[in-house]
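First, one chain by itself in structure tokens, the form predicted alone.
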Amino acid sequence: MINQSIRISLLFVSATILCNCSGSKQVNKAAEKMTLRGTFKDDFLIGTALNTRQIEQKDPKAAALIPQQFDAATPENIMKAEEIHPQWGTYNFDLADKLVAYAAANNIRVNAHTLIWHSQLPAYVRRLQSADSVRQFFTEHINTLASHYDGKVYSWDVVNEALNEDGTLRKSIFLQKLGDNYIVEAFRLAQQAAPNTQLYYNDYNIEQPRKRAGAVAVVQKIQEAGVRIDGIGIQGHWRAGHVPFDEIEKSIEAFGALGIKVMFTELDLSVLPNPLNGNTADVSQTAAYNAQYNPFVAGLPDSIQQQLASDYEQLFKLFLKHKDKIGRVTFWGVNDGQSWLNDWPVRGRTNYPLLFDRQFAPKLAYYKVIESKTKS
């Protein structure tokens, strides 16, 4: 059972939203600290991606919400190469730019994503041949951006997804045309050009025990360099009712054994059958509609939002355990309607996976995402 002052405090906290949405800034102290950044203020920071929508404020109620509600935030697309780096020499830094100052208007965080990843390249860099323009591209792209938001965003995903769920590096175009050093090699680049700005390695599947070993060899080698990195981002895309609770733990206490901060970075919890072998958040694999995949389009299910419930109060008291190994929790995605599990592995579903729903109104999650820390 709910609290009945928290759950009284969070009502006033949505009708504060539905206020601002028409302009007014007047935020009731009490309620304030019921918000997720006021909740966890002194623990980690709480984030959110942001997509170009909601970048641009053209959502009023998400752009009364998101400055509340978060004091971290990561841009969903617009800083991966393909959008920000489209044509060779080209750089559009426009939407980014904009990112950074909503994020210093809103005494919000920027986490930058993401510098090296072998998907959304643009296609001229899917059509080098030779390790040398690859590495043209790799070292100029890297200098360029980290050198620009230098100072201006306080962390950058310097490398993501680098390794296959075995704990091997897979083979990319990275990898291939310029060997098994370039994540080494991607942190020095980083680091040369970015000496103000947080370093971080990016994955899912990283609380794993094979990937997990992989990971940490990763951050090892770098560490054996003489090369920064400052952190490590274990993505947190599960399954309500399937939480790895054990290995999440031994992940978080075998990061912080390395002396680095670990962040949880695209955070949600998939309600929905999953067609795939394994927990994969590999966006190559899709799968083909099937109404058996899409349960709940009328609504969640009593139970299953129970489910979700509770699982989030575990993660975060969890993540409350080792808050001094955690310096960011972020979900990925604002609300309900906006997250890519509707249309991920699967087309077209109706996914239910983080704390506001289609309407921006709290869950029953959020709730008890606040109570982990109100009532511990």
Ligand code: 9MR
Second form
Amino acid sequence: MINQSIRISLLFVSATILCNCSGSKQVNKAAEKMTLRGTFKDDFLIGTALNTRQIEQKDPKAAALIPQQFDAATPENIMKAEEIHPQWGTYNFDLADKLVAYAAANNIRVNAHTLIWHSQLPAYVRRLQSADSVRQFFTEHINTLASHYDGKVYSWDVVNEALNEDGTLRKSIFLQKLGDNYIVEAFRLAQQAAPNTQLYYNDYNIEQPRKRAGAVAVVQKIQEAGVRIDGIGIQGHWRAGHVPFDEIEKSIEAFGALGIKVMFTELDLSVLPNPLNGNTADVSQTAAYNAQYNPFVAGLPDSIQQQLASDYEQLFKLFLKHKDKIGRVTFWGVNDGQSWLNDWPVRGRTNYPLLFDRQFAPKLAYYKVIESKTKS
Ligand code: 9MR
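Let's compare: the form predicted alone is above, so bring in the form predicted together with the named molecule.
All chains and molecules follow, beginning with the one already shown.
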């Protein structure tokens, strides 16, 4: 206990020294003593994506900060099929088991990610031709993982990114070989294998009207089949200055009205120009490097730091307004240096999408998120 409070004090002393966040004069002193998980403990879980080094506690700064700030964690990559089921019938449970132990020791709930996703499939799955062989993989994969982690993880993203932007079903290998009932079947199998685990559908851009309607239809189809779905994850890969607040609120209401929990599962706000046409989180879409796409290598201008902070503050005010419907808010990474957005859709950029900077110091956005609760 004493150790823990010393560690927290040290964190905030070092944070104050390291914090180069402009505008920090405006920061409420009380916010400096708070943590994210402590601040929102009566409202919703606060999560982060974790990479392998973080799960193995290789970096002392991350190892100190993660359990102080977060009470939920999603493995960023290690539970994807490619990693955890690399050969037919061969499962690499080691790292995910380590994550479960790490989380249990720190009172962190694990959202397992993800059972059925068209992306990051192992090569042997992509080569499958017959519907029977795809069905066999699908069934064994869900049964094995969902049962192995039942009672150990809090929730599963059962199906990930099954929708196109217009709300129709994506032509994945699962849709093509198993037909349009495959999502219901995935949830049915997960429900049988993991009776003690929350089961979620997860996607990006489902706050947008057409894709939202598609997501509502997916959830209703599962419910009408008498199969359990407990929640829906809005990923939340948005851009500072362009956060679709109105659509987000409409989506919380629409999904909440289905009687399921709403999660924000992969929250980050890019501050860099997006050379792709439209807003997406599709990792297969990329663009070539060009210095004009990477303007903030030397640091983030004050005006953009303020914009980021204000967007995060407004988002959390919205989440608090609807806290009865929201189960969890998870950031997609711990600090700016570790974000996937440094390498997507253009490799090798310097992005600033999260609440902690590259030295793990809290940014202005961090304090504004805390103040969304403490000043309300
Ligand atoms: O952040 C993840 C990155 O490290 C991986 O290279 C990529 C491909 O597996 O996936 C990223 O996470 C994605 C998540 O699993 C699903 N939604 C979109 C996320 C960002 O691409």
